[in-house]
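Just one chain follows, in the form predicted alone, and it is written as structure tokens.
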Amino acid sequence: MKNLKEVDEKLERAIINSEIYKFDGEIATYIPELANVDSENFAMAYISTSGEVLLKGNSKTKFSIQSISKVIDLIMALEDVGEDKVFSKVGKEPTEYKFNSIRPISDKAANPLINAGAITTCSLINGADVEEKFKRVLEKVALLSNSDDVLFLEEVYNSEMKTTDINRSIAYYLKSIGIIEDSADEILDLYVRNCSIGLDVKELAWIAAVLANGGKSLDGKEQLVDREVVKITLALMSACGMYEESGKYLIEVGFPSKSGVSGGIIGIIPGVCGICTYSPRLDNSGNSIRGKKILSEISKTLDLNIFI
């Protein structure tokens, strides 16, 4: 692995690389809330599995993480539940389709990572109700981030819950062929609780940093999260990560990722480090322009593609 200064060095020239692309693409409208934010904000987080962090652009800026939130969903589920429980009700392959379709379902949805796929996930989560699942998801959230400052926004959470229709049909309709087994309003419920969690990016960092280094504590004190959790949850970001551009993105960056629509990316290099972008100017797909095309440059800069 590079040094440290060398690596701010490709971070800070892949940044400047990257402003042409500023104010290509939208901000998500259809959360109305997320049409808040400044547009041209950006923030990036580097840390390295041995806790070296480089903090770039608005770091302190605290945005809602959206689809990241799929990551802590499957992790938890697989831990309260296991492996063939999980993908007896969902499955692991890519789709072809929007993260939002209800078309990847059958009779399971497609993978962990739509929306479909993480209402599943967030069903299997324990606790009484959805205030203990929440509070052990925010827990878990607050482990991993390494962080006492984990936000619950609920102006982001009021706003998508008045608006999320289409997630609404996706949850009754896993409800009525059986993959979900309780009320559908409550895991919807918690679904969106967990996409309003509030993170900023070296907080986000910290996290994919802890699954870059097998799901150990970066001071290699605690096994945080199951070495087999990890191992599949990076299998499927990688796989399915980035919507239905996931391949199209492996092939050009080469690690594990995942996007929200609120413009954050985090990205696991394992036994190297966890990155988290943040620019809320989105492609087609619901992943940040801007993001993506930092990732790209510092995966060929940095060497960190997995697959060579």
Ligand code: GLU
Second form
Amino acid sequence: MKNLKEVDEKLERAIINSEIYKFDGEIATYIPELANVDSENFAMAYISTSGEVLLKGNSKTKFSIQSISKVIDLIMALEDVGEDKVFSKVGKEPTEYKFNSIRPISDKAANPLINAGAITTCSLINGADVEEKFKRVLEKVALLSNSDDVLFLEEVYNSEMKTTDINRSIAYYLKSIGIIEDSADEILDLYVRNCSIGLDVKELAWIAAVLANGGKSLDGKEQLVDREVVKITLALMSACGMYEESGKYLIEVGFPSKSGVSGGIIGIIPGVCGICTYSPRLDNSGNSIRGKKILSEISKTLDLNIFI
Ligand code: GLU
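Show the form predicted in complex with the ligand, please, because up to now only the form predicted alone has appeared in this conversation.
The next block holds the full complex; its first chain is the one shown before.
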């Protein structure tokens, strides 16, 4: 692996090269509150598995993690009820349909990294009620992101709760076919709360670095996520993490990643580092255009593709 100075230079170069794309794409507005961001905002974090940190751009900006929360939902469901139960309720395969589609569900959602799948994994997180479940999620996020400043962005949550008819339909449908065993409204509530968690790029890259470190804390002292759970999570992120573009992205970039419609992408290079980019303008699939350009360039210049 390259030394930190060389990594820094390559990040700088990729950021400069991506500037020409900063007006390409559109911010997500179907959750009205997401429209209230600076569409040209940019930030990036790189954290090695030994805890070296590089921060770029407006790295203090907090944003709602949106679909990146699906990674946490999956980890917690796997830890709480185990692999067999999780995959009796949700599939392991990519899908060509949009992330919020209700169409591909027959007996269960295609995978845990689309909305229907994450609503399912949310229903498998332990806790007496929504409050307790969400408290556990926030504690897990604080632990994995090494942060004492995990936010709940209430405006984003309220805005999505008012407009999320499609996710409500999905939750009710999953309940009607017996996939969700609890109240559909409560599971929807937890799902949207998790999407509305506010983190910055450093906190998200720290989560990515812990996963890159096989689930161990970056000081190597504590196993924060079970190794088997990390293995499953990274495999599914590779196959399904970038919406219906996951295959194309995997060929181009070559490491497990997950994006969210607020413009964040986390990338995990096992044994090397965790990365997070933030740039809110999206392509048609819902992936950050500038984020993808940077990850694609540094995959080559820093030799991060896990397949070659
Ligand atoms: N809260 C968003 C939704 O359910 C998350 C979507 C995403 O980031 O892909 O529509």
